[in-house]
Structure formats: structure tokens, C-alpha cells
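Take a look at this one chain, the form predicted alone, written out in C-alpha cells.
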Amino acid sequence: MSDTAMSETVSFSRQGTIGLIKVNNPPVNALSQSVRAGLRDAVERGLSEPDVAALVLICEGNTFIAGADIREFATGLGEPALVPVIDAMETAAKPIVAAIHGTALGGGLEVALGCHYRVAVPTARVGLPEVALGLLPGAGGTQRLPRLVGAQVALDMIVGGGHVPAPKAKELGIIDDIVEGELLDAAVTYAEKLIAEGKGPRPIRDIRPEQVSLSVFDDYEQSIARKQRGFLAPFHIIKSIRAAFELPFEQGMAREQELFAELMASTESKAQQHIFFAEREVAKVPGLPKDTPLRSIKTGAVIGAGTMGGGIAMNFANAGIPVKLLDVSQESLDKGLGIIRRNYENTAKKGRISQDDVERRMALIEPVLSYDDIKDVDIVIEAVFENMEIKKEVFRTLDATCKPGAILATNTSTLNVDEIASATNRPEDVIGMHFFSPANVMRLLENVRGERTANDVIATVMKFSKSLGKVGALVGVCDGFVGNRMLHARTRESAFLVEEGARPEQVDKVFYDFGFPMGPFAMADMAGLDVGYKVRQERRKAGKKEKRDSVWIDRIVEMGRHGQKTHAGIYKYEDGRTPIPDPEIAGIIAQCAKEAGIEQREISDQEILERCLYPMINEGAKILEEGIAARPLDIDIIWINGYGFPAYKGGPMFWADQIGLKTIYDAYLKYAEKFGEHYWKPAPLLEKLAKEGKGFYG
């Protein structure tokens, strides 16, 4: 019998006594309104035909249903809702078999759990990753999955949001059988076998959850409290799974719906959904033709075997790309390779990679001492000391050595990429690739297009970023690019605030309470105060002097206190890690304030928040005006992935829209009256949008 359309995305046909429900909604068979309606109608059709003994649900294309159609979150979910569709499947009088390939994720797995049996190909994966969107599974996932796998596994799967391979899913009881060969034929055979053996429907709702001590949920909540601080979804998920063990199924479903609705209405979920879409959009460069050709990157080189260079080399090895690590001495190379090996060994000890993986990756990193050894590589990333003359000398040598068409990248975090490119005869091949420390861990890659960087170099590096497992964001050339330029504004004000009377630990607590993993002073101590000191010295030498120059941190560095590595910086570190306020530092700060003619005072937490975060927003507005960043989402992605801005606030520009640009503009006018306009002049874009009652996102 030919296929009969139940909707534009779902069809029904028969193969003997087995009814076939086929979903075809490219690219990932998302659960749009058309799919939901089609599933409902196809199930009704299968149940109404007396000679249909069982049903098989299968999907066309590369995957099973891979989740909800997230676009509907903004426009509203049309009828029918997913919950009654799944209920109709689960309560059907004929057995329904889900045939899974690709991924069954989110609502896709919830649909499969609404079926009575599940078979999958060996390469399939299942999961409930809604937590990444600030949500919980809203169609029975928190009620059905625990009935199959128990409380602990359900908590790990749903709070963690990870994907489970089919063999593991079978072991856990989520999947009934792994099938080889043609999935449709195997699923039909499985359904026919069920009928032959007299097996009927098997609703998960009828399974009694295992008995479990309710302390499991309290303990789990406590175990994630620090890591998931500020997020709502993980804790709502725990409450919802708990309901599966405390309440009858229907009441548990009602509790799940109640908690789901709370999350859907939350600012945290809206922020996480914004980040979800922004991370996909950031890879698309406005104005760059989609058909821009790409250069081939099969081999690479990194200049400098220090902490940053070694971390960058690890990214190549992790992606399976051979990389040459060049330094001036064998001693430096040996030290760098030793650190790389220790990093890999530590990862292996945690069970994240095997010992074979360690050796395989180490074998991809070749230490070399001569530029001649890297002349044939496809891309070179320079990671030497942050000094313009040193970098220009490196690029002169690369220009003379590397093959035509090789991409020449600099890892500079602040210096002018165009000036670096001017040291070569091929500025079109030069681009910035600003990795964040530790380079083998941090997801962000701030790619900096120079004035003459070729389109194919930009397109290649943006795609290459993804190959390295990074989130690449393209920015333009300016002092500090996007991230560090905004950070400079924040750092300046935090130093001023301490000089005026705030305590370093007070400022750090305001940041921590906002959602950052740590405050600016604890972070500075961890990074090493001497690093920032050298940058400030370079800026002063270059004539980049601040109107108000706060020097109290410089005084601390000059005492030999460089942060955690010297067990003393802005804080003391008796155990090497825990910051302890130091009265001696309070005295130095007071002395510096006195010398600068500043009368110290009590400063509120709200003033700290406004004076540190609002200048970031104002700088972001200037960055957008100047075209350094093409879109506010580029700024948000940079700050989420590179600087610890809390994801549940959506990034600085999204957060600014949430609190209102007029709030920030009015604060600017207030502080301009108090401190003068030099640091408190609103950006024209901020002023314009505030007066129009608009935000960066419209």
C-alpha cells in the first residue's frame, strides 16, 4: 500500500499487518506542529484499521526525531501539544515500536518513551538535553525515564544533558534491542515477532518506580550546588524527577508541567535559548559569501612552546592534525612537551581519554628548532611574548620561510594585527587567532580580521575554529579587540573603586553574586599580577596613559607579590589557592589613595555593580558602532565563552536589554555629574537606543 499523508511531514502505510508511521521533516525531523498533528492522526489511523496488528514509528533522513522545533518557543506552540500526542501513543491498544537511528533527543526521546518498545541501530544516541536551554523535558521525560533507569541514572542523564550511545542505552533498559542491517526491515520483523509471541502494549507509565531513599535527591542537589550556581533548570529537574517517586504518574506529569512552565517563563531560560541560537549564528560572518572557497589545513605549526603555545598545539593534536612546535632552545621545547604530557596524563587519570589516546596525541606534536622545519605547513600560529617588535620579527621570518598560501596567524590578545601584518609581503594571509588560557580548555577563539585579510582566510579560520572544538567569533582590529577592550573598562573601574574605599573582597563578592566564577581581583591573582603589570608598562611606553592612573596594584607587584604563584598578591594564599584578605594590602591601598588626594568612603554593592558592568556595556556599544563586532551576539558569545559571564544572563548585551538601556544611560549621566565625562560619556548608540526605548536586539 502506498503512503498516505497524515500531514505534510508524516505519512502512514502498511507492510502486511504492520502499520508504518514515517516522519519526514528535514533536516532533523523536529517536532513541529505538523509532525505532532501527523503523529496523532497516524496513530488513530493505525488503531482504526482492524487488520493492523502493530505499529512502527520510523524517520526518514539522517536521524530519528532530534528534538522540539525551538523556533515555536517564540511564536507559540500550536495544537496538538506533545503531551496528549504521546499519551495517545502510550495508551494505544496495539503495540508501537520506535525504530531509532541518528539521535533521539529531547522530545524525540520522549516520543520514543511513549512507544511500547524501542529498537535502534548500533550508532544511534539518545538523550534529554533540555537543560542546555534552561528547560526540563516537558512531555514526560522526567516521569518515564526514571521508571526505566532508576533515580541516579535519570538524574545524571537529564541534569547532565548528555547523549547516551545505543549499546549503553540498551544496557540501561532504555532501548530493547540493537538491530543490524536495514532499520525498517529489522523494526517490522521485531514488531511481527511481538505479535507472534502474543506481546501487546507495554506502557512505561504502568511501571512502578524502584523504591529509593528521598535523600538521594537532596544529596544530588547538594553535589551540583556550586557548579550549577545561578541556573534554575538543574534544580527544577531534580524536583520533577523526585515527583516520579513521590506521586502517581498523572500527578507527576502535572508537577512536570508546572515546573516546565516556570522555566519557560524565566529570564534564565530566555538567556540560555538566546545563547543556544547565538552560538550557531556566530559562525556565519555577515557579508562573507557562502561560496567563499576554503584553504586546506592538514598540517600546522605553533611558534613558542610556553603555556599558551603548548595549549594551542594540544588543540591540533586533539583534532588529529599533525603540528610542529617551534621554540628557540631544546630546553624550552622539552619543558613545553613535559607540560603537555602531564596535561594529557591528568586527563587520562580522570578517565576522559585512554593511555593510547595520550600517546597518539603526543605523537602528533613534533618539536622543532628551525623555521625551515615548518616551511611546508598550511597554517602557523605565533604565540610568543606580547611585544610588537618581537612579533613583527617572527612574522618577517615566517614571510620569508612559509610556503605561498600558508595562513599566518597571531595569538596576540591586544596588539594591532595590521601592524603585525605589515612586517610581511602577504598581509592578505595574516589573521589574528586569539586563544584563551588555558588554550586546550577554553572554548572561545577570537578571530581578528585585518584590514587586508583575504575572505578565504577568514572563511577557513572560522571553519577551522569549529574543527578545533572552539566557538569562533570574528572581530575587527582595535586595542584589545572585543573581550579585552571591554575588560579594560571593567578593570579600570574596579581598581578605582578600591582606591575610593571599596575592599577587594567586597568587589569580588559582588561579581561572584552576579554569577561570575570569581571576581576581578581573585582572577588577577590567579592569572599573575605581573602579566597585567607588563601590559600596563607597555601601554605607558606607547603613550597610552589613563587620565586617572591607579597604581596600587603596581605597588603590590613591585613588592614581589605576583598572585597565587608567589602565595601573595592582592590576597594572601596560605594553601596556595584560597584568597585571604591581607591588612598589609589595605594599608598600601589607603596610602596610594592619600597620595592621589582621594578621600576613601563606604561604597555600596550596587555602585560596584553599576560602575564595573555598565562601562562594559557602553564599550560594547562603541564596538558595535565602529564595526569591530558585527552584531551584539558576537559580543555575548565572546563574554560567555571567554570571560565567565554567566550563561543564564545571556551575555552582557542581552543582559543590558533585560535591565533596560535607559537604566544604564541614566546611571551614566549620574556618574558623569559626580566624576566628570571623561570615563562617563555615553556612547552615541547607547544614548540613541535608550531614548528610543529600544535594546541592542531591537
Second form
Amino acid sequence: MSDTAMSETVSFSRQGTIGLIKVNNPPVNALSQSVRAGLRDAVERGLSEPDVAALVLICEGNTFIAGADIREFATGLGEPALVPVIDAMETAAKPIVAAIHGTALGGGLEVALGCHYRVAVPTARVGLPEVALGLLPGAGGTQRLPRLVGAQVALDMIVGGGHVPAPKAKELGIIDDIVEGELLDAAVTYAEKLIAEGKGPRPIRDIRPEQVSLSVFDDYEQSIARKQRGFLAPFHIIKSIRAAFELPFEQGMAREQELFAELMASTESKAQQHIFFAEREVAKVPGLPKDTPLRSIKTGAVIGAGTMGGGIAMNFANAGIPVKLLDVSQESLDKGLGIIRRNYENTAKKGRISQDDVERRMALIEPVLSYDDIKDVDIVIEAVFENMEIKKEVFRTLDATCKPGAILATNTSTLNVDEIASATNRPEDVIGMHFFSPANVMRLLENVRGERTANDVIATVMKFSKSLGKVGALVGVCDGFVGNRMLHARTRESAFLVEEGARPEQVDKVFYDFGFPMGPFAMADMAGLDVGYKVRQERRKAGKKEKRDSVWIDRIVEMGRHGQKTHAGIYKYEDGRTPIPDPEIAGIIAQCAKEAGIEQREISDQEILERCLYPMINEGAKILEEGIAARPLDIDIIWINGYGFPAYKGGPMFWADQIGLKTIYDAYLKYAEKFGEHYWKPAPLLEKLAKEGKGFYG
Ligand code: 3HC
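Can you give me the structure for the form predicted in complex with ligand 3HC, which would complement the form predicted alone we have just seen?
Next comes the full complex, this chain leading.
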């Protein structure tokens, strides 16, 4: 029988005694209004046709339903709501089979759980990832899944938000059968067999939840308390799953709805939804034609086998791309490879990869000593010492040896990419790829477009970032690019604040309470104080004088206290890791303040927050004005993935909009009056938006 349209996106047809409900809502078959309405009508239709014995729900395209339509959250969800649609399916008098391929996620899995049986292809995955959007499964997921898999697995799956592969889902009882061959045929056969065996509907709501001690939920909350600090959704999810064990089904559903509504109204969820779309938008470069051709990257090379170079090489190996690691001496190569192997062995010890994976990845990294050995690779990433002359020399050699069309990337974090490119006769092939340390772990890649970088090089590197498992954000050339430039503004103010009387541990606590994993001083101690010291000395030597120079950290470095690695820095470290405030340092700070003629005072946490974070926002505004970042979302993605900005605050620019740009602008005027305009001049864009009552996002 031909398909009858039930809505724009759902059709109904028949194959013998089986009614087929097909969803076709590209790209991911999200549960838009027309899908919900179509599902409702198609189920009604199937139930009303006397010679339809069972129904199969299947999706067109690459995937089963991947969840609610997140874009509808901002505009409001029209009728029918998802919960009654799923209720109608679950309480239907004829059995319904969900046929799953691709991913059944969020509302998609909830629809499948509303069906009476679930079959899937072997490659399918299922999950309830709402937590990543700051939500909980709001269409029965927290009530039905625990009835199938028990409290512990439901907690892990819904609080963790991960995808479960079909074989594991079958083991857990989420999927009834894994089917080979054509999914539609297999699902129809499965449904026919049900009918032949006289099997009818099997609503999950009728399953009595396992008996559990309610302390399971308290213990779970305890176990995630630190890691999920600041997020709302994980804790609401625990409450909602708990309701499945404490309340009858209908009341549990009502509790889920209540908690879902609270999350939906929260700024945390709005911020996380913003990140979901921003992470996808960031890959789309404004002005770069969609059909820009891509260069093929099948092999790569990394210059420099130090910590950074080694970490970058690991990214290639992790992605299955052969990479040559070049250094000047065998000794450096041996050392670098030794560290890489140790890293992999440690990951294997934690059970995250197998010993075979270790060997496979090591085999993809080939140590080489000569540039001649890398002449045929498709991309080279230079990660040598951060010095312009050395980098230029490397690029001169690359220009002389690499094949035409090879992408020549520099991992510089501070130097001018255009100047590096000028050492070659092919600046169009040169680009920055700024990895963050540790390069094998951190997700962020700041890709730096030079003045002459070719469009296809930009497009290729942006796409390649994803292949390496990174989030690539495109930025322009300037001192510090986006991330470090904004960080610099924050670092400066935090040092001033301490000089004026705030305690380092007070400043760090303000940051921690805001949601950063640690504050600037604990971070500086961890990174090593000597690094920043050298940079400052270089800047001073180069005549780049700061208007106000606070020297207390330099004094600490000069005492031989370089941070955690010397068991002492701004803090002391008795166990090598835990920062302990040190009275000796308090004395040095007081002394430096006195020498600078600064009278120390009590400083409020609010002043710390404003003086550290608002200059970042102001710098962000300048970055936008200058076109260094194309959109505020690029900045947000950089800060969330590279600098530990709390995801539930959506990134600095999103957060600034929540605070209100007028508030930030007014604070700028207040501080300008107190400290002078030098560091407190609002960026014209900040001023303009504040006066217009707008935000960075409109
Ligand atoms: N709603 C609206 N749009 C969605 C969407 C959704 N649920 N999921 C994906 N999209 C869009 C993306 O924004 C992207 O759009 P673009 O091409 O315009 O940028 C497009 O679909 C393709 O997405 P990806 O680039 O992410 O494609 P991948 O193939 O890499 O990944 C996926 C596919 C695994 C399905 C991934 O998109 C994904 O994880 N999606 C989100 C799943 C999710 O969170 N579901 C739960 C939603 S909340 C919910 O269901 C509430 C319920 O409990 C009531």
C-alpha cells in the first residue's frame, strides 16, 4: 500500500497486517511539532484499521529520532505535547515495535520506550543525553528506563548522558533484539512473529520497579557533588529517577514534568543549549563558501618532540592518521616517544584503551631526524621553542622541502603567524593551529588565519580539527589571539587586586565559586610561575612597559619558588598538590605593596569578580570589533573548551548578556573614576551595545 501522509514528516502505510509508521524529518528526525502530530495520527490510524495487527515505527535517513527539536525550545512547543503522544502509544491495544538505526536519543529513546518492543541494527546507539542541554528526559525517560534497567544503570545512563551501543543495550534489556539485514524487513518479520505467537502490547509502565534502598540516590548525589558542581540538571535527574521508585507511575510522571519545567526555565539550561548550537556553528566560518574545496589529509608530521609536539602527534595517532615526529636529536626523539608511550600505557591501565590500541597508536608515530623524511606529508604542525627566529628557520626549511599544497601550520601561542608565514614563498599554505596543553587532552584548537591564508587551507584545517576530536575555532592574528588575550586582562587585574589587599586564596575562591575548576593563582602555580616570568622579562627587555607593573609574583619566582614543581610558589605544597596559603608570601606581597605606595585594604568578593571578569568581556568586545573573532559564539567556545569557563554559564559573552552589558559598562565607568582610564576604558562596542540596551547576542 502507498504511503499516506499523516503530517509533513510522518506517513502511514501497510505491509500485510503490519502498519508502518515512517518518520522523515531530516537531518536527525527530531520530534518537531509535525512529527508529534503525525505520530499521534498514525497510531490512531493503525488502531482504527481492523486488519492491522501490529505497528512498526521506523525512520528514514541516517538515524532514528535523535530527540526533541531543540530549536523549538526557544519558541515554545506547540500541540500535541510529547507525553500524551507516547502515552497513546504505550496504552495502544496493538503491539508497537520501534525499529532503531543510527541513534535513538532523548525524546527519541523515550518514544521507543513508549513502544512495546524494540529492535535495532548492530551499529545503533541509544541514550538519554538531555543532561548536556541542562535538562532531564521530560517524556517519561526517568520513569520508564529505571523500570527496565534498575536504579544504578538508569542513574549512570541519564546523569552521564552517554550513548549505549546496541549490543550493550540488548544486554541491559533496553533493546529486545538485534537484527541483521534490511531493518524494515526485519522489523516487520519481528512484528509478524509477535502476532503469530499471540504476544500483545507490553507497557513498561506496568513493570514494578526493583526494590532499592533509597540511600542509593543520596550516595549517587554525594558521588557527583564535586564534579557536577554548579550544574542543576544532574541533581534534578537523581530526584526524578528517585520518584520512579517512590511513587506510582502517574505521579512519577508528574514529578518528572515538574522538574523538567524547572530546568527548562533555568539559565543553566539556556546556557547549555546555547553551547550545543555554538559548538556546531563554530565550525561554519562566515564568508567561507560552503563548497570550498578541501585538501586531502592522509599523513602528517609534527616538528618538535617536546611535551606539546608529542601531545599533538598523539592526536594524529588517536585519529588513526600516520604521523612523523621530527626532532633534531635521537635523544629528544627517544625521550618524546617514551613520554607518549607512558601516556598511552596509563590510559590503558585505566581501562580506557586496550594494550593493542597502545601498540597500534605507537606504530602510527614514526620518529624521524631529517626534513627530507617529511617532504611528502599532507600537513606539518610545527611545535618548536616559542621564538620567532627559530620558527622562521623551521618554516624556511619546510618551504624548501615540503611538497606543493602541503599545509604548513604553526602551534605558536604568542607569535605573529603572518611574520612566520613571511619566511616562506607560500604564505597561503600557512596557518596557526594553537593547541592547548596537554594537547592530547584539551578539546580546544584556536586555528589562526593569517592575512594570506588560503580559503581551502582554512576550510581543511577546520574540518581536520573535528577529525582530531577537537573543537576548532577560527581566530585572527593579534597578541595572544582570543583566549590568551582575554586571559591577560584577567591576570593583570588579579595581580593588582592582591597588591591592593585581596589574598591570593580569596581571589582563587571567588573564581572557584564562580565555577572555574581553579583560580588564577592555583593555576599559575600549576603551570609554573617561571613561564610567565620569562615572558614578562622579555617584554620588559623589549621596552614594552606596563603602565602599572605589579612585581610580587616576580619576587616569588626570584626566590626559586616556581610553583607546584618546586613544592612552593604563590602557595606552599606539602603534599606536592594541595595549595596552602603561606604567611611568608603574605609578607612579600605587603612589602611589594608598600614599595609601590599602595595602601592595602579589605576587598570584597564582588569587586574581585568584577575587576577580573569584566575586563575579559571588554577585551572580548574589542576582539569582535577588530574581527579577530567573527562572532561572540567563537569566544564562548574558546573559553569553555580551553579555559574552564563553566559550561552552565554559557561562556563569557553569553554570561555578559545575562549580567547585562549596561551593568558592565557602568562598572567600567566606576573603576575608571577610581583607577584612571588606562585599564578601564570601555570598548566602543561595549559602550554602544550598553547604550542601546542590547547584548552581544542581540
Ligand atoms: N534538535 C534540533 N536540531 C538538532 C538536534 C535536535 N535534537 N540534534 C541535532 N540537530 C541539528 C544540529 O544542530 C545540526 O544542525 P546544522 O547542520 O544546522 O548545524 C544537525 O542537526 C546535524 O547535527 P550534528 O552536526 O550534531 O550531526 P552528527 O551527525 O555529528 O550527530 C547526533 C548527530 C548524534 C544526533 C547529534 O546531533 C546529537 O547528539 N544531537 C542531540 C541529541 C539530543 O541531545 N537529544 C535530546 C534532545 S532534548 C530532548 O529530547 C528532551 C526530551 O526528553 C523531552
